[in-house]
Structure formats: C-alpha cells, structure tokens
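Quick heads-up: it's one chain on its own, the form predicted on its own, in structure tokens.
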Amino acid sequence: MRACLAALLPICASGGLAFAQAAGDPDAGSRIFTKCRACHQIGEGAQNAVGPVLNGIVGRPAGTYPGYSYSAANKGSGITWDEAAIRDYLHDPKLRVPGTKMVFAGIRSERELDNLLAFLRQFDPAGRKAP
C-alpha cells in the first residue's frame, strides 16, 4: 500500500497531469508533422503560410492566430483547440468544420494523433519548446 502511495505522490503533486501528458511520443510526432509542414510552421521564427502558425495551438480559440486569413467557418466555429477538438478535427477537417479552407485527408490512426499531439503541445505561443 505504501509503495502504491509513493508511486502516486509525484502524479498528485503535478496536479494529475502526468496521465494526460504521458500519451504520445513527441519525436514520433515530429515525423508525423511532416504531413502538416506543407502548410503549417511551428517553432521559433514560424510564420503563417498556407495555414496558420501552430505555436501554442493547444488551448487557443479557433481562427485567432494574428495575421492569418481564416475562413468564416473556422472563425465562427466556436472551437477552442483542446486536445479532443484537435483530434476530432484532424480525423476529418471538412466534416468537423464544414467550409474550412483546410484541404487535408485526415489522420485516422489514434497512435499517430497521440504522437502528433505530444509534438504540438511542446511549443508555447512564442514557439519556444518546453524543456
């Protein structure tokens, strides 16, 4: 019993986020991001391209990255990009947000999405990678 409590103490001390952020491999996600790189940039110095910069995407309201010309559908979607919304959107963007400008066939693999999300959540809004 004490061993179980000792093992859980670091998780509780971190606010329980260890479970939520344990899924996915950011290195594998970096390789999956090559599917996104044709349209999106991430990291320090990233700029809007065909798609908006993805720095700090987790937690950002849809249609709000400065200087990017979003579709009315995206701006009016009411989505805040939490991990569930990103996962749902990336399964089939046009189904999730009819009228989006994003032309992407989608990612069906849950493992690929886990890895991609682990990669994306590393970057803060300024593009700095968390240690």
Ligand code: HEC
Given for the second form:
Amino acid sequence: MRACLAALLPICASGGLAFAQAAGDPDAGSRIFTKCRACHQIGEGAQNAVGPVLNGIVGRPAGTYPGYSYSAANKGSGITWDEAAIRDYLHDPKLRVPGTKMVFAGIRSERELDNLLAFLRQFDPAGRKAP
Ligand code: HEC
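What I would like now is the form predicted in complex with the named molecule, since the data block earlier showed the form predicted on its own; can you produce it?
Next comes the full complex, this chain leading.
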C-alpha cells in the first residue's frame, strides 16, 4: 500500500503542477489581486482610481481606458497588454515602462502571475465575467 502511494504521488504532483501552470487558478489570482486593489478596480461598476480600470485588460492597448489620465510614458509605450506583456510589466513595472506612474515593486513568481492572469482574463471590457 505504502509503495503504491509512493509510486502514485509524483504523478499526481506533477500532473497538478502542469495543469496549474497552463491554466492558472482564478480564485488564487483574486487573492493576489488584493495587491492591485489599492489602486485598481475591476468588475461591473469599476471606476478609475489611482490607476485605470482593469476590465478587459488582456488584449487592450496601453493608455486607452476612457477618462483616465495616463503618464506620457504609458500612453507612448506602444504596448498591447497581451498576457506576455502583462507578465513582463508586472515583473518590474519601472523597468518595462520607464517613467510609469505605477508605483509597484513587482511580482516575480511565475506561479502568482499565472493565477493573476487567470483572474484578470475573466473580465470583459464591461467588467462582466465570462461564463
Ligand atoms: C500604488 C498603486 C498601484 C498598484 C498597487 C498597482 N498599480 Fe497598476 N497602475 C497604477 C497606475 C497609477 C497606472 C497608470 C500608469 C501610467 O499612466 O504611467 C497603472 C497602470 C497599470 C496597467 C496599464 C493599464 C493601461 O490601461 O495601460 C496595468 C496592466 C496595471 N497597472 C496592472 C496592475 C496590476 C495587475 C497590479 C497588481 C499586481 C497593479 N497594477 C498594481 C497604479 C498601481
């Protein structure tokens, strides 16, 4: 019995990890989003605050949320926020967009970024969660 469990464990562990890396966990991402919530709103009824609303952020061109006053650095960055660009930015915002007014140390854990992206991806531009 013990041998059997020992044999199965690595498979379960690696299977679970592979799944999490591919998909990310939106609930875990929601908890990571508490780091962003001081400045950003998301979901239905979200308003611009210190930072712009993040509804529909995946695929959105930088500096384009209506009514938000962006820095020239962000507006002129030419970035489209696909998943790779968001990851790259969140590693170290000031490195990726020198002069950005987003004051955030960054997230280095790829796992946290997987989960955060799974959370962000859920919201369409109107802040509705995809079913
Ligand atoms: C201390 C406040 C603050 C925190 C915390 C913060 N941001 Fe920001 N964020 C900003 C500001 C301000 C801007 C606008 C930057 C500019 O115009 O230079 C911004 C811009 C952005 C943009 C670009 C949006 C666009 O429309 O171009 C993204 C993406 C973003 N933040 C994601 C995040 C995520 C995800 C987190 C959490 C991991 C986070 N931010 C944490 C203040 C913050």
